[in-house]
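Okay, so here's just one chain, in structure tokens, the form predicted alone.
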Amino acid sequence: MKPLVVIGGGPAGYVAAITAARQGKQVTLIEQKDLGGTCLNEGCMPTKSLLASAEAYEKIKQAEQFGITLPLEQVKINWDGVQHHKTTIVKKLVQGIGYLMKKNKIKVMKGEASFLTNHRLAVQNENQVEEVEAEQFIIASGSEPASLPFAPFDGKWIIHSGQAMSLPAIPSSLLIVGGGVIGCEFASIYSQMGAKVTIVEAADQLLPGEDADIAFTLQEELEKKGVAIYTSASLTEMQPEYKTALFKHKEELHELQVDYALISIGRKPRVLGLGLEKIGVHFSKQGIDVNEHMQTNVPNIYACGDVVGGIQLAHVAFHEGTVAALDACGKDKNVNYRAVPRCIYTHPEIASVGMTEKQARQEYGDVRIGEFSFTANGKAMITNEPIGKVKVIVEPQFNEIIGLSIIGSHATELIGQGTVMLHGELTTDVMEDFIAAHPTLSEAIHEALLHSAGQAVHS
């Protein structure tokens, strides 16, 4: 068995470790904190637990519309209970990864790794330093929240996403700087729980990477929940001593006093402290340079997940970790980024795959668009969630489906159908005969496809 060391126990790292171990490698995984990385401990899973609690609260408040009478004045959020639910889930999932490490005979070391040579690492754990040698390495050190130069995180008032999910109580007011995925998810969570939320976004729309009409629908729904949204706005000053932020919008200066200011302007790859400069691995502040096999310019060293920049999503990290490990084990694998689903767990949810309408028009010119609203979908009406729509984008020459966006209930589950369509390079001609069960939300996808071909039945 040839030894391989993985640096980082997040989605990219632990999947790479398991994959390499199952290929016969002797694997050691080095992690500074808990297994699972940001996704499991400070990102995907904890936020989705908070969102589930917020949505349960919202649903209970709608009980009357389902014919259920409750003393609604007695329905309250138990914040300690919400935190306990979140912590319990995270703990179980971390234990599950620990079990997978043992099952696959992977040695787990606690500590901070730094390259001494391209075959040797120093692992610092408290006051001890241990050296580890291996034939190959996979770097999966992840990323961390980016801060503003004039407003560093203090963990008391200026907070990042990891701190925002474990506040001592539901804040009465929250400023969110950055209307991207993380900012919008926290706006959904805390506005549903009763906080007065304000979003300040520099771009001219929320979720700048998504279709403008989809993002605008989300903006409307957030505003219905009382969220104040300022796009094309810029933060100018933070005054922690007064818990006051100043921002500029349409040439007007606004002053806002809030319980907390959440900075969610993106994440930066963790490239510093690894000793990459000592061994000649090419990197920048955007991440470590890799080829399509996730291999760096130093042949025995791979990198994957958030540390390489690019699409910083856990499921992309899983895929990159698998590719890195298999390639390191002699399999000729590369990453296919063509059909990566993008999921935003707001209320309503947003999910998309492939191109936006703007990107498609730039690439193909006169594309065909098919849409279907959930207001005309029976299942959405039954569940009292007739908000949003499905939007499909088709290129004109071969009728290939090149983009699908959904805003509405269970969008993040439904997008799996679009992922298959793009992965399989399917055309509308093939999908016209697809039969969706009735009544389901999936019918909206079928109707949108029919609409793109001028054959819509229910619209």
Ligand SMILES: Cc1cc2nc3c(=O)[nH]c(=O)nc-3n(C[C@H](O)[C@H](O)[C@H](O)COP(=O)(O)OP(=O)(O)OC[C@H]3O[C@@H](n4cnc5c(N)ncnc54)[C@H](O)[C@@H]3O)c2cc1C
The other form holds:
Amino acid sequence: MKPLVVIGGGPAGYVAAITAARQGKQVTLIEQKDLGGTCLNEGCMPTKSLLASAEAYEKIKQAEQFGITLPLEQVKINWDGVQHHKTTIVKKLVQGIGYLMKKNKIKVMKGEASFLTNHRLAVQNENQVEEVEAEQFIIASGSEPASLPFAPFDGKWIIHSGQAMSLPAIPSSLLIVGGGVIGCEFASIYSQMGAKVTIVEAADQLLPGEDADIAFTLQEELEKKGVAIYTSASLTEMQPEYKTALFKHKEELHELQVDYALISIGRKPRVLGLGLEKIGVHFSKQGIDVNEHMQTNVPNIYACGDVVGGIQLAHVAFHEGTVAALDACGKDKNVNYRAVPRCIYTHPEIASVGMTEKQARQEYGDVRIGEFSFTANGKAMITNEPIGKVKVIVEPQFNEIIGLSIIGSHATELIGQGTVMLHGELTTDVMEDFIAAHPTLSEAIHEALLHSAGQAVHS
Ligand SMILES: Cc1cc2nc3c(=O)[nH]c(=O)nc-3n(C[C@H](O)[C@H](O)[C@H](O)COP(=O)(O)OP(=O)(O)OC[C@H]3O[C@@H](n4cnc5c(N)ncnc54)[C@H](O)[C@@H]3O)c2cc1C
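Could you output the structure for the form predicted together with the ligand, given that the previous block was the form predicted alone?
The next block holds the full complex; its first chain is the one shown before.
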């Protein structure tokens, strides 16, 4: 088969490269930094490692409640150790991608790629430029943090998520601008580690993409950890020389002096510098335009992952990368966005799939809601985490499960059950006879399903 070049070695790119190589293509992958992209180096994995350290610390502080006596005053976080744990995991995972490249006979080139024609790329590595020719291309150049026009990142005081995970020490105070997924995860990490965290969010709730009741439970739990949360608030001025931020909340102007200001207001697709305008690929600030096969308007060029905008998650990038590669290899593949889990690794965790209650009511009107609280779940009590609930959303005509939201311990693992239900278009009639192991957190999902049908046993 004719050669194929992938630009970008993140989740979309490396999966596309492996998939195409397994179809018999001769594949070259071009990456300017480290394999693994944002996900492995500055996103999913390092944040989850920091969260795991914060949660281990939190659990140890609860030792007394489990009947374990410890000199609690001696329990402290060793920040260098936390960073070491994180970098060791990242290094192993990046090496793992390198191994997969070799195993699948994928040539990896280091450098920044940009199109010269729709069959030729220039790859710049330091002062050297090499040209690469291919029949087909898959662009998986990802995204980068968006900055505020009046407060560009300086890496010293105004920082982005990549910088926030490698600070020299735990900050004593941190302002987080943006209460979305990334902002809330960092609020969880640093508040559990003892920092005084303030969140300023423009919308009227944290996590604007999720239901208000779920977001509000998280807000209450973060506030218990001392996080100050201002919703419907807007940042007005940043004064790096005084490490001071000004923001407006309910007509009142607040002034805040903090060690760092983390701007987490979203990520923008990396579309510039690729030479797309030269070869006529349609794109905008929102990303590269693609069809359901991840093909651009230039037929031999595909794009996938964060660079196409849409849902900027690693598992969506994996899926889009697979579809792009298979389609490029002549298999007629479409992307199926029907059941994409959304996971937020805060404490407590939040995970959802399908519609929120608000979206479902807008689309179906009279939906049925089933809920079960973890405060009534034996396993959650045993592990001392009786916080949150499961909420299931059912449409009225066929009793099809169209949404599931979970806030509580291990929500990001439990959501897998909801993903299967939505992917399989299951109904509550089918799920009624489902047997959940006892005692497990999964019982809360079963109870919420029963509740939606008016048959709850334990509530
Ligand atoms: C703090 C944080 C936490 C996150 N947590 C999660 C999570 O828990 N779960 C989840 O699903 N998602 C999470 N995400 C999102 C996830 O990281 C992204 O959705 C995912 O990495 C997108 O994959 P990608 O391959 O499209 O792009 P990227 O991972 O951004 O990879 C793109 C790669 O392309 C390279 N590149 C760009 N331009 C060129 C060029 N011209 N030449 C050569 N190479 C180039 C870049 O160096 C980069 O390595 C998180 C993101 C952040 C920032």
